[in-house]
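Just the one chain here, laid out as structure tokens, in the form predicted on its own.
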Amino acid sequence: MNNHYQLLVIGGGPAGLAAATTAAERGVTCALLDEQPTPGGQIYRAIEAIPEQRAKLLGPEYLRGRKLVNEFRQSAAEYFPETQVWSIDKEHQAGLLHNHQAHFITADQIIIASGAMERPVPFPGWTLPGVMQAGAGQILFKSAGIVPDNGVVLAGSGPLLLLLAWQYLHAGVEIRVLLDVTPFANHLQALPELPRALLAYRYLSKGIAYQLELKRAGIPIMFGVSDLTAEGNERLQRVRFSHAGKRKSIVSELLLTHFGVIPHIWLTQAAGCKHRWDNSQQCWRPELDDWGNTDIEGILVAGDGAGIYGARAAEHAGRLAGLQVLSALNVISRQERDQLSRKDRKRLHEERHIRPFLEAYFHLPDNLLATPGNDTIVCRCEEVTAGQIREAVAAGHENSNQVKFFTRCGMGPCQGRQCANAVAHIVADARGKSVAETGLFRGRPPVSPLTLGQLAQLPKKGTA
């Protein structure tokens, strides 16, 4: 690995692959830094090595990743897998952990394509062994072909939950029930967005096809579920919930939950980029222009790390960011950039037709996000409960960061990834304010854990 590149791309998903390929094809020295062992990101995880039969079970959208990865492999971009980026600053210096050693490299331009993460939503029993996020189930399926062998309960809201149920059905997994917590009121709220969504009919038709196939297979789907609770001694034994005015339960040793995805903003926070609260997507996201530029010159964001629009949209956004980098480096003119971007700009616009409908339809209710019981653990690392967070607010701590200082929530190994959004919602609810007003945890490097030994090996900032 060199000490300097014209372009650093962080993340090997569709946006990062497309950006790196676009820039490298024009002769830009480019390094793609990826936490995963192979390119593809979460959506196309293990796409190069997966057995054909398993790949088909995952569906045609997964197979689309092969072309993207092949084009990247054929480019001149350098690829560094199993590399964590734990710091970025305004001077375009990135702190890396590669081959178990920490060091700094610099770049003229940086594209952050770190993608999205599942939204952590605390509920009673969510820390029990046997309760996992649906994305973890997908990772095991894609990377190792591991699926539940003793049945599973799926619960939550969002397209991924339906997709995973469809994939598990074809893999022969017993799906005991799919519990959808989407409020019935969302159906009416989403209705005005339906005409535009019909322009992206393939997404709607695919979702309907999944539901019909699950129904034909006899998979029970319950809509309008609330009060989700995981119960058990030492590990999960049953799932309780409210449905149609009745309290119900089902025996299960495995519960996979999903409550949508949110941008992975830890690096953009550490770099000092401006962020804003997006009420439609119920998340914080970096402020960008149409090319992916942040307010810090030379730092761009592409893909779901900029806002949730899906894998195909991320691919187009990655190419647009790559073209912007070529223009900023004077490899191409702005006029050529604009001309080359027309196709991807058009397709990106088309991919986004479906988003207002999905955001309205799967909008999570406030009582799920902001009102977990006082005994519910919110911060897993420091074992801080919702009640302790409310006590901190009552004591005069007015925003997420003040609550963090008082309770230590968000100070554990995950750096707040699993609790930041939940804390923000609870604080806002306790104060009667909006999440935008009460804020999010302040991001600081390192955004991923380093040992003291690795830190001690670092040269002084700015030295080789």
The other form holds:
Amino acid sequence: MNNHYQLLVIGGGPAGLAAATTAAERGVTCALLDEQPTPGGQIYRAIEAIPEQRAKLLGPEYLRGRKLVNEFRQSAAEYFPETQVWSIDKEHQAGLLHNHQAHFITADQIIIASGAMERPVPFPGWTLPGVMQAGAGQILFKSAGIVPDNGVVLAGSGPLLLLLAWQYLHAGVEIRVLLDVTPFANHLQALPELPRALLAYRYLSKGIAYQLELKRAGIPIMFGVSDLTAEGNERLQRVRFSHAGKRKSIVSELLLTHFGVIPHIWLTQAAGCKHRWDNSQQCWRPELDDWGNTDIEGILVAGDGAGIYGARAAEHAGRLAGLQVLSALNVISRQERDQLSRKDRKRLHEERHIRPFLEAYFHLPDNLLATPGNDTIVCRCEEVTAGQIREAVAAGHENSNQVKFFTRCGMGPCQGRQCANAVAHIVADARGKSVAETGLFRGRPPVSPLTLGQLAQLPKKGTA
Amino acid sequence: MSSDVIIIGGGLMGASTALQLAMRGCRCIVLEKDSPGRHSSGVSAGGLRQLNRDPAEIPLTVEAAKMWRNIEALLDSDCDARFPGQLRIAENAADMEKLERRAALVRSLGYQHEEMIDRDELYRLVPALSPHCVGGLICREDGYARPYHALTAFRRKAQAQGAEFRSDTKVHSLRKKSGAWHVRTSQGIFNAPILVNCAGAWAKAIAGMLDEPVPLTPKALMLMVTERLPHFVDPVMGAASRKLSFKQMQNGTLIIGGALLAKLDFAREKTEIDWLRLTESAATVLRFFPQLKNVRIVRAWAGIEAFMPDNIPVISASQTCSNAYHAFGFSAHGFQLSPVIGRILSELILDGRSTLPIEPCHIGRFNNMEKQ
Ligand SMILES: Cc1cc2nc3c(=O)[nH]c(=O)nc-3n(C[C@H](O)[C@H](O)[C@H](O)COP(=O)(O)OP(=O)(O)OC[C@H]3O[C@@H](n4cnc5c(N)ncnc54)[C@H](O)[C@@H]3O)c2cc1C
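Same protein, different condition: the form predicted on its own was shown, now please give the form predicted in complex with the partner chain.
Below is the whole assembly, all chains and molecules, this chain first.
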């Protein structure tokens, strides 16, 4: 690893791969870092190693990733797997952990392509062993072929939940029930967005196909579920919920939940980029121009870290960011950049047709996000409950950060990633304000943990 | 909006002053541009230290220590205060000599709170310490508390006594009209006969509005905190000849500081951690506790603090305007003093003089310096 690159790309998903390949093909020195051991990101995880049969189960979209990874491998971009970024600043300096050694590198341009994370939603019992986010279940499946063998309850909302159910069905997992918490009212809210969404019929038809197949296989699907509760001594034993006006329950040792995904903003936050609250996507996202430029010169974002549009959109956005970098580095002119970007821009636009519909359809109800019962743990690291957060608000702590100071919620090892949004929703609800006003936890470095020993040995002048 | 006293700044000094004035029947309003405790007061290391103070501060710190011992009676909250002592470690004979000179100075001023300890006593107090140390200077009454909790306790008690706090209310300008201060803020005009400047790192701007220049430098101090560890050390530790402040909090986390500065963009109120400087802190900690090598750092942050050239605060009536008072410039050690500062200001304002010796903290001490 050198001390300096013209371009540093953080994240090896579709956006990062496309960006790095685009830039490296034109001779720009480029390093791509990723926490994972292999390229592909969340969606194309372990794509190079996966046996043909499991690849088929994962669907045709997954194979698309192979091409991206191959092109990246053939480019001159340097690839550093299992590398964490623990700091990044507006001077384009990034603190890395590579082979357990901390050091700094700098770059003329940085593209942050760190993707999305599942939206954590606290509900009673969500911290019990046996309750996991569906993404964790998917990771086990993709990288190790591990599937639950004692049956599973799936609960939540959003396209990934359906996809996971479909994948599990084909892998022979017993799905006890699929509990969909999407409110019925959303169907109406989403209707006006439908015509535009039809332009992206591919997604709609895929969703409908999944649903039909699950039905045909006899998997019980319940819609309009609410009051989800996980119960058990020491670990999960049963799942309770309300459906069609009745309180129901089902025995299970495993509950996988999924409530949609939100941008991974911890790096852009660390760099000091501006963010805004997006009501439609119910998340914070960095403020960007059409090329992915943040408000800090030379720091760009591409892919789901910029806002949730999915894998294909990420790939196009990655190429656009790559072209923008080439033009910023004077490798190509602005005219060339505009010319070369036409196709990707058009495709990106098409990919986005479906989003307003999906966002309205899968909009999570406020009562799920903002009104967990007082006993529900919100910050799992520091074991702070919704009730303690409300008490802090009642004692005059007016925003997320004050509540954090007072209750310690968000001060644990996860750096508030699991509770930042929930706290903002609860504080906003308790004060009768908007989430945007309540604010996001201020980012505190390191972005990923670093030991005292690693810090003490940080070379004074960047030497890798 | 009118009251008896307007206090600018909702940090510890503003809140403590509001409490003491309210307890004596004054109607106070505290104007805070952000939220209470947003700056130094909410993010400090929480050290309650009499050890190694400037002689000018000793009478104040000793009085403050008495108040901290009894803080629950004042604030209805114990602020999670603990008193396991604060310690400066000597690593060699030269360090020991330096600490002995200090102990002698404190004794010569008539105080007994700083005490030399030998190697045996040091390792009895801190068995986990690396074996190379030779002794130390200790103040056994010292300790720490939780800063934001303390700030909240001051605020809530002051509110219970009738004081008002306004967040998001930034003071833009001051004017005196027929004996009353007219304070123009981002949320309208406030009036009161008496004005107090507790604006921390921004106090120079407020003093400037009173035509009273002060050599205050804002600086951002860094701290870092680790994951939770099983309890292994009691006293708060510093070193005789190294930059270090080290303690294990009630919940097992370690707070590590040492007066290291972050990069500061004061106009935008933005701080950026300077990791290369923090390597020094990490190395110092590992020098004393090599067994902590694999402990993870969870968070680092910086707070914006007011520093004076002589590192002691300004606690004083204004020289240029009547009915205006200052308390700022605590130079990284104001937390411990905070209960007594409110009392001193309430005495200055209501009795015309303080019962504690505050002459060395007078704003006039910079008069010649500013003219140069
Ligand atoms: C990292 C760090 C660690 C520390 N550790 C310790 C320690 O261990 N022990 C110890 O004793 N001390 C410590 N200190 C020092 C201590 O925190 C401060 O001395 C003390 O909190 C100062 O309080 P204050 O009220 O003067 O200032 P502040 O807390 O800064 O309050 C001033 C307030 O005034 C407001 N303000 C400014 N201008 C305006 C305006 N125009 N209009 C309205 N409002 C305005 C500001 O927003 C601010 O909230 C530490 C400080 C830092 C930064």
